[in-house]
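For reference, the chain that follows is the form predicted on its own, supplied as structure tokens.
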Amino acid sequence: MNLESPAVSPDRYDVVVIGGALSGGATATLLMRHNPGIRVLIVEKSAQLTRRVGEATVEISGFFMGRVLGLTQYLNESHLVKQGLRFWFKNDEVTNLGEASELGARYLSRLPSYQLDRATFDEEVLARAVKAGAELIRPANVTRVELNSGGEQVVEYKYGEATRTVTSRWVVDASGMAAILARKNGWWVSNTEHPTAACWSRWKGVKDWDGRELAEKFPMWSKAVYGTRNTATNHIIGDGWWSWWIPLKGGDVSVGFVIDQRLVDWSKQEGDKLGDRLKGFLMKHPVAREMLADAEYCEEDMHWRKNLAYYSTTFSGDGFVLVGDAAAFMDPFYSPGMDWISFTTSSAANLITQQRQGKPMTELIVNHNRDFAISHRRWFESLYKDKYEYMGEFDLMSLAFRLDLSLYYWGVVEVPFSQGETALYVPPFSPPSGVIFSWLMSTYNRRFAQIARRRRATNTLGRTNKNQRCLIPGFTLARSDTLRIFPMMAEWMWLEMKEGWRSW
């Protein structure tokens, strides 16, 4: 039910969810599915959810949205099926799209993932949670949360001119980057090892990667790929930065960039308007210059955010649990945020369900905090720590991407597809087996960053960034596909013998 007034509902709930976007709506849905008769209140600050970063999903979040939340038909009707990831590189010799080195798939994707208009998608998830039985109050701002371990939690919110206080056994913080509980309780920590910043908007008039104009202008480029490029998440890459290009249903394209502030000085970009500065920055890349030639950004949908990465030192207690961006945010590269939502919401709903079944909470809370703290740290070190050092190098990124993708399929994606949704109760890289994948991934990530630093010092960056193409046939969940990692490991060893030893 959607409450018009806070006075019509009793003031005691089993669970209060702060935030009604995907994390909150999904957690509420799972709670009601596994706990018939549970009373769940969702407190959402907005009258209407708006577009946000996080439009692209990958295979785990595709599994979660389709098979766990049951949204496959809706996704196919209202959003775009995503065709993997694609990357474009340049050096000073690259003058046009056809000359830029390309990394991506040759064929269509094997497993489902999607390009989402988050405003409509999140509203759909929230509406289904309400239909399943959750109570929703909006727009309402949470003004106070009092946590009492093992007891009744107190939540105060303002709705219009009225203030209401409710109690519940559990509070789920799904407040996104507001991270209400983490900030209030001193758990919120900025990840200063990863000082990234982002600027983005939605655009109209961006060229079609699969259109006739580009096919006629660059015929050999067009013939190289058998699938489609336009519905992939295209990444235009530079030294220390990358740009995402995500098509949305209806024709808009989400375009923005992320920079490592140690490598790129955004303050030197020219332009009075933020949108003009964004466009001017992107137009220095020949691929972006081609695609944005006739495009216009939406001035009302322009955003800038510094110091993106952060995490909470506490993820749960006996009476509260943090999910999605309220728990941590690493980096939008590879679209991990939706996977993080899949694991945190599934684990949160399971934790609360176990308490309601009478399970002792002390060990469960300890394990939950341990697993997500270790998962976050290993996830960051394996994929993102200093990755911007070598991100702009076609040869290094081609090898890193194939290794990352292979290990993602082997160690993360295969598990829920074979074991079912309960596999989402255990986050990736968590103990005990996660240490093997983490060690391997963090080792080659660190080595590639060291190699790139030496290239930067010797002014040899970008040597392979022109007229090269790495087109991947695609991964499946067949066990035999895991063997493909061994030739990649051999490539890494050859790289070390040929060049890497100079940076040891």
Ligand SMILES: Cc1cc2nc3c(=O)[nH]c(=O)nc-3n(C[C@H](O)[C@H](O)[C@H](O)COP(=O)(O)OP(=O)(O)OC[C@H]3O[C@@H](n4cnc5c(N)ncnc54)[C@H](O)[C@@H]3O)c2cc1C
The other form holds:
Amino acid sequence: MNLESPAVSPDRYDVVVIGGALSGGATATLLMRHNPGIRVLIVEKSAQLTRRVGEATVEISGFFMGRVLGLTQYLNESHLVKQGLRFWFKNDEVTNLGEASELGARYLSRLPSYQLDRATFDEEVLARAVKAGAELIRPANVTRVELNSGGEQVVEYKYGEATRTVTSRWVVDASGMAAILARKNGWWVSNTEHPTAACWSRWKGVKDWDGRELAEKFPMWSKAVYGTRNTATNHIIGDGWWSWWIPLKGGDVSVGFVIDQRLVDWSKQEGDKLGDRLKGFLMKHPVAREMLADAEYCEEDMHWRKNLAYYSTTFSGDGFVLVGDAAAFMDPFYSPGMDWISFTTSSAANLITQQRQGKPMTELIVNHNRDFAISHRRWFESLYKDKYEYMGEFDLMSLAFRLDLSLYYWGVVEVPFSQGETALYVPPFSPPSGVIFSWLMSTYNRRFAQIARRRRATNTLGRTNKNQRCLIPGFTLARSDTLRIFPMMAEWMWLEMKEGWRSW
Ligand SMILES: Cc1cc2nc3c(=O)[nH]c(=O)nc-3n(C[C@H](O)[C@H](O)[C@H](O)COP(=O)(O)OP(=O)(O)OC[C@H]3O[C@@H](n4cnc5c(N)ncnc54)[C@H](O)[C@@H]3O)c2cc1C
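Could the form predicted together with the ligand be shown next, to go alongside the form predicted on its own?
Okay, now the whole complex, with that chain kicking things off.
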């Protein structure tokens, strides 16, 4: 297969996809599958995809990659099977890993998800799209897109020294945070309610959470968990920030942090090099200090990004559709990025397929824009708005995590597993029932943030962050598991009676 071969004339396509990473490759794959004979051109800027952040899948993205894209065998062979999420807390009295309060699973996870090296994974998805019949041109940079509703779209790109123009009935914007269509058309909006920033790299020599060294140093700690900790996404957490620790096949570990810029002043972090500042910041946490003792960051792979959250006010029109990061980015906490890709790419391919089947477009476009706008807003308010206020509190996060997770299983994960992949045409929180879930989740999220604000004001943050363990048995899709929400709600009410009322 020749991934380098340029598209040949005629220069007219049914669909031009801008960007050949996961969102672009996945949309092209679905289009080829559902529209025999369709002509799809993928225009990708890079000659070779490099490592990109966004390496942890969760249950929906795991479903999408395994069952919809059909990659389960490849994922098991070439990447790591993930073991859920795990969180490590601290306060001033915590001096080592054994004393840090822990939140996570006691056993292995029940549904599949993976830790991906995105450089190889996205290339694989792209290669499979090409094998299915999509044409790929790379390295080629899209420089101009002219949208014509219901007509022919015009896409101009630079390939070497040449500027080429192609036309197509549809353009799919999968250009990631370049968000070509949203920025060019004035739809791109920075989410100023959520001023987060991130810094990350890949590291060598990070300690093995399941290795002999730590087990011998902290025997009680080691015995507490029956599954494996190393292949989880470990989160080391502080007040107003969290960091992710994602192992990659081959031994490197992706380590970075996200801060709420209202709560953490990164400018105060000393160090000449970005990597030293990152390491210096993390080393203040006793758990990171243990894990990074012999580790080195990869200097050429250091990244810093400010104001992560944004969205497009338009998601589609008759002739274009936005997918993945080109449509919106919310927050990396809980790894929702590739869930968003699962919903946006599935819906985009479905929208185009329906047009090709002769369905009238006006209502479908209106519904698509409405559903994704509602989904994005409710998703943000339910899970992320002001979460950094309380995420460093073991007791609050333990309750929030179990509530968030059980509602994710109940309201989101269960649906495609029981109804099949067409469930991915309906983004989370967008159906009428979404208003109830969203109300419930944003209410407890707001309350926990308020409780933490009061603790910050009274200098009482982090009192449960030492020597506690919340080890959950893991969730399944059994109906009986949904009932677990009721004792959690009772815990929330008890918290309000004990402490919350002071901040009403
Ligand atoms: C700090 C951080 C941590 C994250 N962690 C996670 C996580 O653990 N799990 C998760 O699911 N998500 C995570 N995400 C989100 C995840 O990284 C993204 O959602 C995902 O990578 C987006 O994929 P994409 O294909 O939409 O865009 P990208 O991966 O950005 O790909 C866009 C492609 O478009 C190409 N392109 C751009 N402009 C042009 C042009 N003009 N012409 C041609 N091609 C072009 C680029 O070369 C690129 O290949 C994280 C994000 C951040 C910021």
